[in-house]
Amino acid sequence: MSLHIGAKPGEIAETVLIAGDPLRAKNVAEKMLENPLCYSQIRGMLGFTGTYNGKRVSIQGTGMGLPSTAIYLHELISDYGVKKVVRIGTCGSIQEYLDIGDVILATSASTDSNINRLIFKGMDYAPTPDFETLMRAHEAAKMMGIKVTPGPVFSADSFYNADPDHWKLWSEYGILGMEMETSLLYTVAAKFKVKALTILSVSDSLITHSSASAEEREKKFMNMAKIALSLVD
């Protein structure tokens, strides 16, 4: 048993898909998986494993923001031997033509935060999804008839930015969106050897300033797991 993650060895499928807020993994793994287990509820990070079209797959929950991501990727892939990572979660949108409710697949991750330049002894580090699953969640979401929007988001270190304009810079070089996890995800993918993607659902527009409820973010957004359960192998 890992120090974050009660699971007994063998309860945790080969593939995760990973959500910042538990209750979406739980609501994910009740509607969508065959006969889900809860397999850990230490500090509210609720994990679930169950199948999906007759091959197991388990959902976990992480936290916000890059640090604690980081723990339970760590945890999940030395300590119960994933070999796959999809992350499910909601981004604001920093372009006009992004509405509420639309997919992005996110092919990079740039960042604010240090800890890569920690990792990488002050370079920059380009992280970057596993270009087969990325292309397999395209051909996927393509024959679901789910519009998807392939792009480089941003991984913020901070929820709430002093500077109210702070995103314009990314919009003006094709940033899709913000969020807070995608980059960590990719570089720890990259250490271990696993495949990542990030699948996500926007949730709040930063040019108009909506936003999809807290209800609405945690069981609407289907879609974004529907491509992501097509990955399981």
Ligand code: HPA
Second form
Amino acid sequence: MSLHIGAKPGEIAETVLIAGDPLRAKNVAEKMLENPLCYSQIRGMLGFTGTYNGKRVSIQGTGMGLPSTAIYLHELISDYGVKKVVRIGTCGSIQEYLDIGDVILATSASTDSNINRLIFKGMDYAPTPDFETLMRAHEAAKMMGIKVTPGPVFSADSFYNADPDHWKLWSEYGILGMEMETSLLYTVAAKFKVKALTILSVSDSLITHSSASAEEREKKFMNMAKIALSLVD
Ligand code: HPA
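Alt. form predicted together with ligand HPA, vs. the form predicted on its own above:
Following is the full complex, with the preceding chain placed first.
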């Protein structure tokens, strides 16, 4: 039993969807999985295992930000033998052509976090997803008629940045959106030879300061979950 998840051996599937918000994890598990069983409630960071089209899958809340995500990922992989992790989350758009609700497949993750600088002794590592999982998600979205935009994202250490223009440099270099977890997910996955992909829906715009209604967020979140669940082996 691990410290923060505490599930019994065998209670977590080899493919896990992760969501920052544990209530989203619960919602997806209850709406999309057959026979979802809650294996953890420690710190309210809910985790569920059930089946989707007959295949076993888990959905785990991680909290927000790189350090919190790192704790859950580490335990999922080292203590429970997880082999594939698909993050379903939200981001703030920094490109004018992206609308609220658009779905992004994260092809790389830049960051202002120091975690990777420490690991890589001051040098830069380029965190990227598993190519096959990325291609499968792209194909699945096409089949389901869900428009997706593949492209680079930025994993920020702060949500509330003192500089209101902090995103502009990244926008100039083609980054699609700001979120807070993917650079860590892709790095940890690479180290432990695990497959990883982040799917994001645009919840707000740093350009226009508009944001999605709760209803819109919910609907788009389920679209992402459908793509993610199609990746279960
Ligand atoms: N910044 C960081 N993370 C986010 C944002 C944002 O603007 N919107 C949704 N997640």
